[in-house]
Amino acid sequence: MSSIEGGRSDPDGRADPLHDLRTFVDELEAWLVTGPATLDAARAPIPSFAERVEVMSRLMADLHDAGWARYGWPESLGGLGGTIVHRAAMWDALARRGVAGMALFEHLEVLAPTLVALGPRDFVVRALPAFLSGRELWAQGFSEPEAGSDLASLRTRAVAADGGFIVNGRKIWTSWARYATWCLLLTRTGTPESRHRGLTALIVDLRSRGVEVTTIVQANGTDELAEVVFDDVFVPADRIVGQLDGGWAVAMHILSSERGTFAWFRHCFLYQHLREHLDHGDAGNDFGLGGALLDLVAVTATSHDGLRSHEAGVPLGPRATFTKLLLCAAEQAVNDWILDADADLAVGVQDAATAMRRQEYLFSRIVTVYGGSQQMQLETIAKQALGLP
C-alpha cells in the first residue's frame, strides 16, 4: 500500500481520511479487522459466479453503509470526496485481506468513472449510490457479432421517436448482462458511413420490454458473459452519456480505465494469488516465480502512474495501451506459475478452492482479447506512440 500512500493534512493540521491517504487506510484495516460477516464469506472460493455476485453484492452494500465504499466518488453524486486513490487504497486492502475478487464490480472502475464525467447528472445522482452499495449492477454492451476489434462498424441502431429513441440490434460478449440493471450501450445513430462519428452511448434498462439476455458460459464454467437482443426497446432522451453522435468519445473515456487504470485494481488480486501458492512452489522454478514478480512490479510502476494522471485529469492516451499489455502479460505468468506449482489444478478433485484456481487460470488464456485484442494494441502504440505507418 505504501506505493500510494501520501496526501495532504487539513489547514488545522488534524489528519482525516479524505485528506490523508495513511489515515484512509489505517482506519479502513481497524474496521476490517472487525470486520463484517460478509467479509469472511468473500473471503472463501466461491466457484458459483452467480453466487459469488450475491457475496460481493452483500460485502459492498456494508463497505458502503460504512462509507469507504463512498470514498473517492464526488459528494454531489453521493460520494464522499477525495480521488481515485481512495478506490485503489480499497481494493488493494480487501485484496491484502483475502478477498478473491473484484467480480462484476470491476465496472465500478471501468463505466462508473465515464458516467460521472459523462453522464446525465439527474441519473447519475440516483444511479451511483445503487450502484456503489451493490443494489444495481452494470452491463457494458460494446462488441457485436460482426462489429467486435471493428467497433467503428457497429449495427445496433437507435432512432429518434417521441421521448427518447427506438433501439434494435444484438451484442455479443456483454459483460454481466445477466445480472446487471443497466447496459452502457453503444449505438448507431448517424449512416453506417459515419463508422465512428455516427454513434451515440445510451443508458438502456436491461428490464425492459424487448430486452432479451441469453448467457454464454465461458470454456472456465462461468457465465459473466452474454448475448443481448434489443426488439423495438424504448430509451428515454434523458439517458444519453456524453452527446448525441458522441458516441466514440464515450468509448474512449470507457477504454481509457479498461485499459488503464483498471490494471491497478486487477493487478493488487494477482498479487495475493501469488502469495497464497508460495507453500506450494517449486523452488526449482524460481524462475518462473521471478519473471512472474517481475512482470506485476512493471504492471504497479505504470498503473500507478494512471492513477496519478487520472488524479490529476490527465488524459491516459495511447500510455493506458501499454498499461494493459503488461497486465496481460502478468495474470498468464502468475497463472502459468500456479499451474506449474500445482498440478492438482489441471488433474485434481474439484473440490472449491482448486476449482477457483482453475476458472483464473482458463481465464488468463483470454485476457489478450478483451478490451481489444493484443494486435490491436500493438497497432495503437505503433500508430500513436512511435509514429509508424
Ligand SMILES: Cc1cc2nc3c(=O)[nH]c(=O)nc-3n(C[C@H](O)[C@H](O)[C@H](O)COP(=O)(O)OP(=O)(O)OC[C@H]3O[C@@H](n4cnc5c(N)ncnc54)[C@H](O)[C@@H]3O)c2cc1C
Contents of the next structure:
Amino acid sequence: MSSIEGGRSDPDGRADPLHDLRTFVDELEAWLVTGPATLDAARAPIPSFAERVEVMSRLMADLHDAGWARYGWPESLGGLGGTIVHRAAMWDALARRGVAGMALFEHLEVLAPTLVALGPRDFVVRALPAFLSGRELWAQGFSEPEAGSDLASLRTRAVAADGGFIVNGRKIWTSWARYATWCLLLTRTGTPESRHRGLTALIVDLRSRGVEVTTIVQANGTDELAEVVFDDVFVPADRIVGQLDGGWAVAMHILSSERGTFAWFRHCFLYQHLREHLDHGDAGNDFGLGGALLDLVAVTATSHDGLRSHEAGVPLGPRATFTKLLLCAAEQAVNDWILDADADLAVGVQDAATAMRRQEYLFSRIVTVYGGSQQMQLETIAKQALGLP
Amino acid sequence: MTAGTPRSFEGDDEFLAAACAAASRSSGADALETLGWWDLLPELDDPDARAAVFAVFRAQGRSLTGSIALGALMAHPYPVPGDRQPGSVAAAVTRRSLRRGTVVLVVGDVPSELLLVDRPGVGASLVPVADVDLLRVEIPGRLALHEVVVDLDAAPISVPEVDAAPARRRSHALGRMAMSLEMLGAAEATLALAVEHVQAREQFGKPIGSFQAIRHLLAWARTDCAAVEAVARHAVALDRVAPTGFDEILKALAGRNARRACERTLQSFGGVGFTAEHDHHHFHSRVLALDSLLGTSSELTRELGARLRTSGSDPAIAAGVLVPVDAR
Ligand SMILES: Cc1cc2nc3c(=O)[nH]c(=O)nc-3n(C[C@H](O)[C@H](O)[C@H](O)COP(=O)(O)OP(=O)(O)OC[C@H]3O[C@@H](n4cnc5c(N)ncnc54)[C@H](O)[C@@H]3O)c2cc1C
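Okay, that is the form predicted alone; can I get the form predicted together with the named molecule now?
Time for the whole complex; same chain goes first.
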C-alpha cells in the first residue's frame, strides 16, 4: 500500500517512519507487543480518576522516551516532526492495544495544537515536551458560572500590572484542573461590554499564589471537574497566547480542534469500548449494535477529513460542527447498546469494570453539553451551512 | 415545481456540477454521453474516474432523473462475451417480495439488447430484452422501475457460478455505493428546497426559519447528509482496500440518514409537503425505493451488528488504512 507521503525511504532503502505512515504504525505496533509495564497498567479498568492520570502519565513518559509521543509535533518544539496524522495513528494503535482512554491527555489534541500555532514560542518550547512526557499537565479555563453557552459574556478580568497582569475571577467545569500545572485561561481585558472583542488568552500557573482549585464530584461518581478561583493572581506578560484582546481567535482555534479533529481520537476508544463488550450482546439487539457501528463510521470519515484539513492548514469551518454532533451521537449509541446488553451498570454491580462502564454510560449523557452544547452546534450549522439568518 | 439546485455541499466539485447540469438538461442517455461516462466506466480502478462514475448517481438523485447507469455499472464486473455498445447490457436487481417471492427489477433505463439476471448459487444469464415482458412499476420518485417477467429456469447460464460469484460481490458493492450516492443526492435536494421554503414561509409574522425548532430539524438533516457524503467519499476512494462489508455500512447509513432527512424536511414544509404537486414526495419516494434494494437499511444494520458480534471482525478503518485516501 502506498502512502500519501509517497513512501520516502532512507539511503539504505528502509522506509522512513516519518514519511511512511504504514511503517510508523507497523513499528509502533511491534514496539507495543513487548511494550513497557506502564502499558499493561493503562489497560486495566481504573475507576479512580486520580489513579488513571498517574498511570497515563507514566505511559506517556515511556512513549515520549521511546520517541513515539514526539511524532506529529514540530522538531523546533521538541517533537520529531510529522503531522497530526502520526498522532492519530499512535492513539489508534494504543486504543487497539486496550488502553481505555486518553484521560487528560485529551488536551494534547484540544489545547496543544493551539499552543503550537499561537503560543509564546519560548514558553511552548519548554512546556510541550513537559506535557508530552506527562510531567506538566494542562487545563482549559473558559466557562464561568455566568458564562456557559454565552462564552463571550465571561467576566474573569486580567488587568495590566507591572510586568504582566493581575487576574481576578472564577472559572467552573475546568476539567482536570486539580492535576494540571498550567491553565489556558480566557480573560477579559476589554470593557465589560466588549464581548468577544475584549478577551485575552493567558497561560496561568495553577501553583501561583491566589489560585484555589475546588473539586466538583460529578453525577457519574468521578471528580475530574473543578471550580477555579483567581484572587489577585499575577501572570507574567510573556504568557499571552495569540494577541492581546485577540482571545476569541484563540478560543475558536481551540474549539475547532475540540470539535473537528479531537473526534478522531475519542472515537478510536469508543470503537474499542464497543468491541470489548461484544460478548455481552445477544441477537435481539444486533440492530442497536449495527447502528452504533454506523455512527462510528460516520465519525471516522468526517474526523479523518478534519485531520487532513488540519494537516494542510485549511480551516475546518462548519465541518467541525458536523463532526462534533456525529461524535456525540456515536458516543451515545455505543453506550446505549452497552446498557441494553448488560443492565448491571444500571443497578451498580461493584466491580471495577462495571463501575467504569457506568461512568462511561453516564458521561455519554452529558457529552452534548461540553465543547459547545448540541443546540449551539445546530445553530452554527443553521447559520453557516444552511445560510439561515 | 422543479427540483432546486442545492447550495454547495461537501464534496461538490466541477464534475458533479456538470453531471447535475447534464442530468437536468437532457435525457439520461444523453447525459451519460455528454459526460463521457462510458469512457470512465472501464477505468473504475482509477480513483478519479471512479469518483466521476459515482458522481452521476448523486446528480440523478438531486435532479430526479434516471439513466441506465446503475444497470450498466452493476453488469460491468461480469465477463460478458462480445463487443458491446454502451447501453446494450444492464444488470437487473433481484429482491424478495413478501407476497410474490423473488422479483427481478430493472432500475432506470432498459438496455437495448441484454438483461443480466444473476442467481446466487446458479450463475448469471444474459436474457435478450426482446424475450421478456417488462411491467412498468408506477411509483413516484420519477424513477423508472420495471418488473421483469421471465422464466429463469428456461434461461441458459451465460456466466457459470464460479465466475459469477466474485462478479456478484463486486456488482453488489458497486450497486450499493451508487444507490447510496443517489439517496444522498435526493436528500440534499429536498433539503435545499426546505431551506428555501423556511425562509419564504411566514407564520406569527416572521419566517418559520427563525424558529429554532425548525432550524434544528434542518441542521440535523444537513448533518445526516454530511455523514453520508464523507463515508461515501471514503468508500469510493478506498474501494477495494476498504474493510469487508464497507459497501453495506455505507448503504445502511445512507438509507437511514436519507430517510431521516426526508422526514425532517417534510416536517418543515408543513401541509404543502404532503401534496402530489410538491416535489418532496418524489425525493422521498426515490429514497424509499433505493433503500429497499440490495438490502434495506434495517436489514443491513442488523446483519452488520450480527456479524460484528459473532465474528468480532474489525469493521473499523484503521489509521493505517486511511493513509492512501487523499480526502483533500
Ligand atoms: C463534562 C464536562 C466537561 C467540561 N470541561 C470544561 C473545561 O475543561 N473547560 C471549560 O471551560 N468548560 C468545560 N465545560 C463546560 C462547558 O463548556 C459548558 O457546560 C457549556 O459551555 C454549557 O454551558 P452551561 O453548562 O453553563 O449551560 P448553559 O449555557 O446554561 O445551557 C443550558 C442549556 O440551555 C441551552 N441553551 C443555552 N443557550 C441557548 C440558546 N441561545 N438557544 C438554545 N438553547 C440554549 C444549552 O444548549 C443547554 O442545553 C465542561 C462541561 C462538562 C459537562
